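First comes one chain, alone, set out as structure tokens in the form predicted alone.
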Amino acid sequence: MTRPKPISGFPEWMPPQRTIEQYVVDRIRNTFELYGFAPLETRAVEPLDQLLRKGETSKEVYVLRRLQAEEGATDDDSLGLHFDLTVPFARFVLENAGKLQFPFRRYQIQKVWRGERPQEGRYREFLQADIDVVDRDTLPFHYEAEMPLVVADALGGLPIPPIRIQVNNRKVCEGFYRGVGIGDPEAALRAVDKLDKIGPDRVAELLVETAGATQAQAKAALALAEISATDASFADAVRALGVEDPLLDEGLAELVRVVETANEVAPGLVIADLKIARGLDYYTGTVYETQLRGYERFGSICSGGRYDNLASTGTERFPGVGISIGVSRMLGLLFGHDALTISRSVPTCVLVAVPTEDDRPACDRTARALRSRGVPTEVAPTAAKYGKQIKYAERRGIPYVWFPGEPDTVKDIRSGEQVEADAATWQPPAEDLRPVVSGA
């Protein structure tokens, strides 16, 4: 068998980086449910019909299709693997309205898939950590200024660059498309998106190519997106363009308030950038994009916003608004940076040293009773001079050796300080307990 290659844009990172991912996601976690958002889990695989009503996304979805279908076979060519959290989530909810309670508020930490072009941070299979609000009829507007403020508290308690959280309002937007006579607001949408990867003068080109703008139209849509306050200040700014609409004034208030209210708990976490529009179509009021210091030129590791339609029936519509954390992006981003340390590769804190072949039984017992205590403990995988036990243990970078004995000791093998110790009693400090999590 030949050695076998990477598969481009599917990470599989070592034990000490996934160490690394599984202290931030229940961070993450942990944090989600102090907010009130209950957990739950979708599955990988929707119809396509689903995938792709709403944005541009044909080209980025795997088809799930079995390697022996039977000729003619058309059941396993409509369903796709997912490439976001929040079109699953809004299936999940028309399914089972009749068993939620509303306003619904639930996370998800899942694996997505998206056939991309794979790039540094960005992958074709990706762990991300969503939470919404989903309400019957109407959705009250709090809900939009509450999910920076969820983002800020997860990721502010790591050892991670700060965050700013970019946020815009479609209504916006499309009101002042529509006010300076715009014949496509969508299409305007999608091409000012781009703004930041191909620049202004080809978003111009295209706003008159696929939005059906003027020049003069064109123009006046790059100086909205050129706006950007920390403060309530960009109202005015927009105002001075002197484009008026009802949707635009509605917009402006909305997003006045998402800016006021995070500046209340956080001040300097968000800031009113009117370039920030979101590709998929199925977003209807604020939006979000979140820039990690210092790797702002890779673009956003946090985004989502509002949807009025996207969970909805003929009869039925379940408004929502959400935010999503992509958990590979970011820390694909630190460590191929170097930018996260963990202070051992392995969770063991203890490893009980064996005398002999004979003294194992006893050794494991010792084992059993520091793991009743939550103390991480392995056994010595051969009875081998204590030198080479002890050697094991640097390598592993193992903190702790303990030596069975009358009385047993413990020795800590970084300061060479060894003590008298009780299998059923002691305990290391707080700080080896578990691997810690530093930032470089």
The other form holds:
2 protein chains.
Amino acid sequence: MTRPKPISGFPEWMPPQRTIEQYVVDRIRNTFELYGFAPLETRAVEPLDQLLRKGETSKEVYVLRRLQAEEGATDDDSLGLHFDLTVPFARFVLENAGKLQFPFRRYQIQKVWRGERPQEGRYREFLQADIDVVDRDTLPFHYEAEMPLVVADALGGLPIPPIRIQVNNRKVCEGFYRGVGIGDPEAALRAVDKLDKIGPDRVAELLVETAGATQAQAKAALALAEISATDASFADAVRALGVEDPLLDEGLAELVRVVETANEVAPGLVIADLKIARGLDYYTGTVYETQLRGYERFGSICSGGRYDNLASTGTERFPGVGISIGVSRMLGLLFGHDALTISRSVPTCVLVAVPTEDDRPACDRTARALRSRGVPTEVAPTAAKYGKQIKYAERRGIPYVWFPGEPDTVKDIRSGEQVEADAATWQPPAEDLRPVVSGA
Amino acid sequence: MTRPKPISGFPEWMPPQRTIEQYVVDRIRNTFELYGFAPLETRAVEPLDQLLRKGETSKEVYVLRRLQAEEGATDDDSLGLHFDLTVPFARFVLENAGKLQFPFRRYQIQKVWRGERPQEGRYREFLQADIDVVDRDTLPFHYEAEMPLVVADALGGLPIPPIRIQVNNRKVCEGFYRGVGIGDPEAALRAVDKLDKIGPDRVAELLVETAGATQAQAKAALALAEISATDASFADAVRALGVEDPLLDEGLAELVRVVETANEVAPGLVIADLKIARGLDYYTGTVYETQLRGYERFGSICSGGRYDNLASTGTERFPGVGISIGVSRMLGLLFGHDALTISRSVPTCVLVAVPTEDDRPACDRTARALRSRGVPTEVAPTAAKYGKQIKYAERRGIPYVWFPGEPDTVKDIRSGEQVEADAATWQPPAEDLRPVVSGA
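In place of the form predicted alone, output the structure of the form predicted in complex with a further copy of the same chain.
Entire complex below, previous chain first.
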């Protein structure tokens, strides 16, 4: 076959980047578990009608077909790859409600797929790390204040730039729009959601065209969208606009609590930013977006919100709140700016050199002794000259080469230091045991 | 919406089973890294022509189509979901040969998809855990002896039944068939591969019909397939059949070495079983299948082999050897027989009870103090009566409930023992920190 080429939108990290990704995912997962979120994976496919329930993403779905499906068969034509983890989770909750304990806290770290047009240069396959809490009938508000703290804890321990989580509350927007008399609050939300992309003048036009707003109402909506603060003062700024509505009051009280809860634990983490709308129709309360400091122009790396009606049948309702870390998106940004490095390209800490092929069984025994105490160890591929075997280690960043002898010795090939060693007891310094991930 | 239903062939574990799966995958991954295998993930899709290069699996591919693709557009029509991790890996090696260090050792733990007919009751989405070693031009034989030892080490630490790895060598079969004069050794291999399914009489017929064998040749091939031994004695049994061929000699020498290497480290792990053929065309040396003791009738849970020609262009060749643990298949079997259990359904070790909603911030602080020392902690969802809060813990198997007070106390709700405790210093017994996975 000829040499294959990459497929646009389907990134593949080389092993050093994949090692970093695993390190990041391990940290995220461990943090999620510290907060009591239980692990879950859902299948990669959903019935197409499920995936198409929510408008904005419908055009990006990959549909599946069995290659050998009978002509005209439709069984698998109705399956598509999931484009996020929230819609599958809502489906899972409905399907298994009788077997779950509520409130149900789960995390889910999986690939998702979107059939983006290739020329847009966007990922078509990427890794997301989600947490959600759902409850039956009603969901306590305090979970909305918890989400940013979990994400901050998960990402805070990593050698990456600090994050800032922008929060808003749908009730603030909808109450305000209702208070000023805009006829179609959902259309207004969708218009304001485009503020960063198309600017205030065009949003004002959209508000008039699609949400039935007057010029004065559009101006008021834009005034609301301009408000932001890292403390509760944003609420005073909103009230100064003179709009009265009970839903607005409720939303402001909730948003104040999200900001103040965050400020008690992590000052500067959260900013109330009243232009944040999130395009998805299903949010009903707090919404989140997240900027990586220094990478603000690349958009959100973590977003979510409260949804009251996503998981519901005629008789049952499971309101929830969740947030999703865009792992591929975040790492793609950082890799693209050489902002993350790793100390070696393989897990291996020790390479056992092989004097002659007859010595290989003894070298294998040495490797087993080291591995049995948790030291990642390889045995050299061939009994080449020692210089070539050392090169094998150097090229991969393996720090130690073990030389069988009477006695055995082990050499730190970075410093050149070589000492006598016994495979049953020798231990490398803790920092050499595994590859170390560092920031730029 | 109405209550959704499961999709045949796409299993979804509940959180306790998913927790077990993660435990198993962590153990496998950690072992792979101890042997110096570097992590890799490839995209879920491959060009369809790549996936169809190998015959047997071609009918099981899921093809992708973008929902909004222009009518008649073919860009994504040529992508399919990968059905294993070997073909994508071979493609990755060819694509990135200039950036990799050879020999290249990688592991890869990912979902794969096969468009099986739903009525067969087989998985259409499942998790595989693969290791492979590839080299440029030539690959030392000793890696073929290493594969079973890595798998045994990975699975040996788990509370599952012991495994037995059945090994054979394509050179033994092909050399033997050539030695007795069977015209089409590949067709003969495919026929013998069906021995367990269709029995010796039908295999003999197939050998005559598809491989051009005479009755005597078919009988000889079946005599070879009947040989098995846990030590090198199988080679004498083969030689006693009186067939002479240099490839047969080479294969026997290799197979003896695989068996003897395993017997030095793990007696009983490996059995030379000369009926093992593996349907896939690309194997050229050692082949592996694996039985879980007590579950032999359910087939192989781990298989692979040496392939010399899978990754090659006209000018470059990257021979390799690999083995693949069928994680979903293995766990599906064990879950189906209630052979694996877990001590609780959530990661949470401590539930902090909430006396009144006004106390929630203080309860959150207690939880943070515990988490900061690695204790998975939740705060109760509402300030309900303590009896109801304790029920919340009981239903999930959370072992400890923390009661704020002067002083705080913590209760082991299994024993009823309650002691004074300080969130800054209290530590649960190590065995309670995380859910514990046990065998039946």
